[in-house]
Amino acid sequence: MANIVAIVGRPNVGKSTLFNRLTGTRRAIVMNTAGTTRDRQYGKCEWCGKEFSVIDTGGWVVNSDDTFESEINRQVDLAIRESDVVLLVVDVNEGVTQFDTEVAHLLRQAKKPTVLAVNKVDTFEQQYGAADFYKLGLGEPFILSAENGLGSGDLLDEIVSRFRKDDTDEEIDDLPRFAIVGRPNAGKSSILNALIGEDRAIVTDIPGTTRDSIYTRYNKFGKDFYLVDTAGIRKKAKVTEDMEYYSVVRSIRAIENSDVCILMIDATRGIEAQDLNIYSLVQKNKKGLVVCVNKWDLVESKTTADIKGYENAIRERLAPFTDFPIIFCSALTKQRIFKVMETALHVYENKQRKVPTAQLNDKFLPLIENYPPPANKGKYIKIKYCTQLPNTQVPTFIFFANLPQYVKEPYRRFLENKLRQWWDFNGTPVQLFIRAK
């Protein structure tokens, strides 16, 4: 299972610059003004064949001395509790500050795997200043320039070496795993309680492969699967500002440990930015998706036109991937909650679907002959064969062509739309590749 790395440190030490470098993006805004990062950023990084999630814990702006200690303790405590490795970033030009000392003390007490990165080492002479950070008691400091990439390879090697070994996978049966995810108060705990509430004799909690994931076995009414539990966010995160952090970090864990994600949306509030953040995590991790519009009992107008309009609005916000089921339910009244589970099982089956090569070619070759890829630079593109790859995370198809580099994205979408039209891949992502014959 993937790990979570939290980047922590005081304002203006280069956390966002490092986040952009590790994730290969420019999502985090970088300025010389302390406190520029107000919202936390989430991204993916891959190094030496290992993929992990990176969180830029921005927003550490201290307005007065009265809030200094509480702000440090609260934010760092969140990172300590929910991450697997903490990356503490310090500034070689500023030296060891009171803030650095306080954070290092908390990290030592927690015994959390911690990597110390001394940033802004842009010249050879500045490297000697890194030795001063040994006094933090966090082991060898790694010199780094997030701006130009100096030392980033050694830093990533160290981070990957600190990851835990996944040695408990055998504990979990080979059953479908469904994660109920969404922002706080969307009804995740309510639907979980509604499903397992009374008949607890046939429900068992099994520790998962990561310390915060609990697998709840559900085996009644002929259904047998695991629910990846993400409940309890409100109990742990008592500060309103931290609720967003917890919902996303715990969603990362649940999503990575699941096969299908049930995204809960509050019908009374519609899709908000937090829902889009969690949806993007589902897409990045290539998981199946069921959108569950909860609290439908609180919506006054429920005409067919209203439902259709709501569905169109959801698909428009989550585009370009729109081939997923949407279910309107109420965890409170138990309206259609079992339909949610049945749909999740169907999406899981779609995710495992194998299409025989003969059927693929019987369908696609005549289509491609009648509607070939547009010629590019006077060169005609011919696709002569297609097949599905075995043992892939999501259904993956290869189309062999004489000039694959000239097949553009619109034609790939055309092929995917036909694939979904002819075979049921509702709710699951698929991958199409054009390769040289």
The other form holds:
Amino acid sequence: MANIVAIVGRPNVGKSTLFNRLTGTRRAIVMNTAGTTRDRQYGKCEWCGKEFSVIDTGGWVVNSDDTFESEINRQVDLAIRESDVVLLVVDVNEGVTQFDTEVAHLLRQAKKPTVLAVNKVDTFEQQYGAADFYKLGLGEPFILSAENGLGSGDLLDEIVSRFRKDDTDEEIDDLPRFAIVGRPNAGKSSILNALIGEDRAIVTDIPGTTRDSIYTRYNKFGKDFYLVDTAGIRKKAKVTEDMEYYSVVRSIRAIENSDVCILMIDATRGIEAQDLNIYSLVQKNKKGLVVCVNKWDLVESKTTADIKGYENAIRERLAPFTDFPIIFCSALTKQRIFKVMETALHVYENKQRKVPTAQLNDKFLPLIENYPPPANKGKYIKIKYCTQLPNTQVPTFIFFANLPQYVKEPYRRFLENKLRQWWDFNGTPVQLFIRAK
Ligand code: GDP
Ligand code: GDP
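Got the form predicted alone; any chance of the form predicted together with guanosine-5'-diphosphate too?
Now the full complex is given, and it begins with the chain already shown.
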């Protein structure tokens, strides 16, 4: 399963500088939501061949009536529930503050794997100041300069060593795993209840090893699959769940641990900024997609033209990826809710699809012969052969060419469109690379 690291700490200790160092800004997703003082970020980091996600969770809510304490509680609580390892960042120049002490206390209480980074140790002399942080009771403080990189290798070694070991991994089996995601009030709990309450189809809850179980096994239409619980869907937490930002962070784990995401959209609101945030998480993690337009019962005019218009508007917002199914449903009246699950299963099959090499070449070689890549700088480009790679997360195709660097994006897209036309890859990302033969 995917590992997630949450960065927590006071403002200005260097969390976002560290985030950038770990992930490279280029690859980050910025979750800009109202109510927080600055944008939250999500990105991927790779260290020693292990990829994991990093969330910078330390947002501060403006105009909040809450006390400082409940604010800390909320943030740390989120980090504890939604991550595998918490990275607490403190500032060597400030020494141990009240905030640090309180956060450390909460983390110790939760027995959460925690790594303590003492930041802004830019010079060797400053490292002696780090010893003071032992008293937080979180083990050895790791000295760090997020700005110049000093200490980041040791810090990463420590983070990676705290992940669950592969042999105890909660890898269950190879049944499809679906996540129902979407903004608050889109109807996620309603559809889950409509599906699961329908009959006693739940086979079992998989007991979590180091954290709460997030999979529910489900049996329908003679098919077996798991629904990945977005924390807070089934058991609604009381406070502040309306905060959009928190609901995005909640979605991350469910998305990462799924094969296909069912993105619930509220028909009465259409696609809004937060839907796009969640969608970009789905894309970044290369998951299958079913868009589910819920509360269809509330939409009055449902002519074919209206439906077409609605569909087009959604595809436009999610472009350039447009080859995904859209289902109009109602969790309330149960209209088409099983169709949603059927479609998710279908997308899962598409994501597993293997096209035999002979079939690929039979189709593509004549096409390429008739429509070759445009010559570039007087050079003719020949694509000789193509094949699908085995054992990839998403269907991945390689086209072998004499001069791969001259094959441009529009031509690559042309090939992808043909691929999607000839075989059913509806709802799944595919990768298509041109390589030297
Ligand atoms: P955040 O609010 O915790 O995300 O903190 P930022 O990453 O925005 O950093 C706050 C300030 O501290 C910025 O001016 C950074 O340039 C500075 N800073 C971050 N890391 C270091 C460091 O390792 N050494 C020094 N000297 N300054 C740093
Ligand atoms: P969640 O926050 O995404 O889990 O959303 P909920 O399932 O809690 O639904 C939010 C509100 O929308 C509740 O009042 C539901 O009764 C209502 N709702 C959910 N699905 C539908 C639907 O298909 N039609 C209508 N009319 N209301 C719905």
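Under this definition, the rigid core comprises the largest set of C-alpha atoms superposing within 1.5 Å between the forms. As the structure is a prediction and not an experimental result, all values here were calculated from the model. Residue numbers count along the first chain shown, from 1.
With a cut-off of 2 Å and the rigid core superposed, Tyr380 has a Cα displacement that reaches or exceeds the cut-off between these two forms.
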